[in-house]
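Below, in structure tokens: the form predicted alone, a single chain.
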Amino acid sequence: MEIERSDDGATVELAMIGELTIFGAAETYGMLTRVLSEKRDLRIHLGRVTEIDSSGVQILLAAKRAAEKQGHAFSLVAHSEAVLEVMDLMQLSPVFGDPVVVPAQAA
């Protein structure tokens, strides 16, 4: 998993790409708990996923509730063919929204 980081002040962006599966997961979860710490909001750009399973679900489950709990945004944008299937299949979209689906629930 290769992660790219843009920055506009407010938002921090990042660009997952390749697989966002278990092989990973402890160095994704170490980027996303820094740029947390940050205490700014959050947008994870999933465009360039090619894979993600279940411990991938469960960083962006995290992440999502951490930047919450500080009272910042969090949000997935354009997200790939495989995070869709992954979504759909788990029902996800009512927990992360997507506003071509379905807005996200309150936490």
Second form
Amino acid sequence: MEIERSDDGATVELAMIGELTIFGAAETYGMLTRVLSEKRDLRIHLGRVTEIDSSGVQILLAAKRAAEKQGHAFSLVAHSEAVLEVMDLMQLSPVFGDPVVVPAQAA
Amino acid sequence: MNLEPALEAFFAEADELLTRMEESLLGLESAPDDSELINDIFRAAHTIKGTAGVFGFDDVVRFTHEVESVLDRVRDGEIAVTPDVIGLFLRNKDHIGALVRAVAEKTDIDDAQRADGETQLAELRVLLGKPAAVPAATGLVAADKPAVGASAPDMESGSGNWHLSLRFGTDVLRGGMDPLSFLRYLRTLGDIVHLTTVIEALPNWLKLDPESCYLGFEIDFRSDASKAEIEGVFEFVRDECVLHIVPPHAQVSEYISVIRALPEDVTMLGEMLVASGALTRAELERGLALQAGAASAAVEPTAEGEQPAAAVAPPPLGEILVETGAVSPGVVDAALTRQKQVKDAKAQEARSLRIDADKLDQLIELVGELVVASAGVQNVAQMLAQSQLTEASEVLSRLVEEVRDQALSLRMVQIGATFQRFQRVVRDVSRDLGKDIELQISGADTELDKTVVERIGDPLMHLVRNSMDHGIEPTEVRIAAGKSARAKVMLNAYHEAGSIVIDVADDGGGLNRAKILRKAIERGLVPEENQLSDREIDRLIFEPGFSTADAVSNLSGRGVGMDVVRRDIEALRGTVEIDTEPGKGTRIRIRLPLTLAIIDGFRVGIDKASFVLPVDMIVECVELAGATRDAARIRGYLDMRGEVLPLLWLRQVFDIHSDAPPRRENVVVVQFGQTKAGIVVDHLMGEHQTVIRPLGKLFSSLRGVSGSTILGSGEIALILDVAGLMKMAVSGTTVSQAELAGSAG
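Now the other one: the form predicted in complex with the partner chain, given that the block above is the form predicted alone.
Below is the whole assembly, all chains and molecules, this chain first.
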């Protein structure tokens, strides 16, 4: 689990890399806690997430709630296939409300 | 694992259910409010769907599901039972039959059938108030909109789905289990129609423990799996999560019907529910634990306050189970009723057993051998004339006779099922013809050999269609003739003198003899100058190549004529008679032997040759001697107490010459139908159980003989064809003469 941080002045973008699972949950939680404390708009880049489990989903949901409670935007972008599969399974896309690019493989 | 036997059972069951469905539908026509009939139909459709689902016959399931949905509405009184609806259901039933048959024969239904099925589906959907065209695609869901409607194209009501309510314990993730993996596993058992992830338990950020699980799911699940199977998915987290499985609406009625059908050795409520699949073993154990807990809690105050023990009886298990939501009240009720029934009527229940027809045939064959062998023993015993042996052989042969009767009765089935099929035929055909025809059935409980029943279907079908098409006049003609507008076709069966008689009668116009004769002359079936009796004219319709239909309709005149009917029936060693009265109607009477395998025979002899007559056809035997004999010789008949009895000398029939003519002769008086005749033989040798063996093809044209049998001594005897012989007796021909006449005509 690795997190790359970039900042374009308006929004902080965190790129999650690798597994977003129970094994790195504590670490991810710590990182997100720091970023949330800055009270900025957040964008989470999921393009390089290779695996995500319930704990990862939970953290993203809680973080979204926390950010929005502070009055800041929270968005997920560039969902990887692993993320899409889980979102679809848990039918969570409406909950996150982010536009999702469905890979154009099957028509 | 070999599924074939299970499949066979499914096909047989489906067949029966469809027949029952049809009967009930036809019954519904005259009693549209009969809820029992509607329930019957629903149950039939439902069971077929359920079983087809187990085997994965998706086409059957998909179609039957829609039928069932409409039936459900009918049952709830939301859709009225109109003739149109019944008509649609009847077509549905046919289509289901076609689908099942296609599966059984491992083929596909043809395009016409497929198109017909789609039309029916559209009509069903109209009844359900759904758009007739439903997108066929399933499952392709765009991720940015709620997936509810689109993923469940044909199960939108949810009542056909399981509902799973699931809350995971906080330590599930730490225990190394991911709730998502259970969902993935669940998907292997069926389709998740709809899922809501419950995140209400998720605390705010600072209180969040990233390694705890806060999730829950509410799942609509479509599956043919049993409750226990579904519960099994969550086996590893069973103790750490709260799981409620609510069965589909339809499943509840299934549980109820399963409970009703439970074997009698299950008498405990909990066991009943588990056996039906309504309750899983784990749920039962929790329920019992609760009951035990309640009981012990109730015991304590008793000990202290010395209250009567009866007041603190533990709550019944059923109540506990309903309260914890493990089963629905309806299911418990059904189980309780069944519990009572079982207690009440444990002894009286009728049981039946499904047996492979081949096994039965083998048994009959063996019994046949046994009969021959026992006749042999009896023969030897008679020869040795040793009293002990004679006695033993008598006992043996009586037992063998009983075994034979029992074995044969296993093959006996009621003709009712065959008759019932014609309700539908009459209904459909009368509509096609624009005639108002009703079918009256009597003697439906008459039993006859299964082989005969199977083979009589086609000839009967032809006769019934023929009656409706040619026999019954158009409604206007009937009214003009002063008859009731509604015509009748009657099917009747009864036993008579060792044979079974099946009548196909109508109250139509009768045969038009002038027309028949004209046609017959036209086709060169009879020479023009011939004078024929009415009966002979009537029988012409059974001649090959004869058809009176002016216009070939799609009912008759399809190349299968009455001659085929006659041939089919004669192949069963039966006969056809026709009885018609112009303006009143026609009755065709089919007479068939009760069984095709073994008969009680009566042995007669000419010189050294033995012949066997079926005992059932024999009325009496009289001696022919002295002056009577001489007179009979000259006249060819016998004066039997004032009645004329035509005689047939078997010796002449079979051209048996002997140097020393017998000093004494006997007459065996036989009756077939209404006709009696006397067969003159040399000796009477008594009763003899006879296993019928067909004659080879070479002898198939032989008249007067229907088969052969092996006697106890190992000799062969011919079995006489009484019906054939009597024809000869009446017309006064012999085999050779008849043969000549046959080849000439």
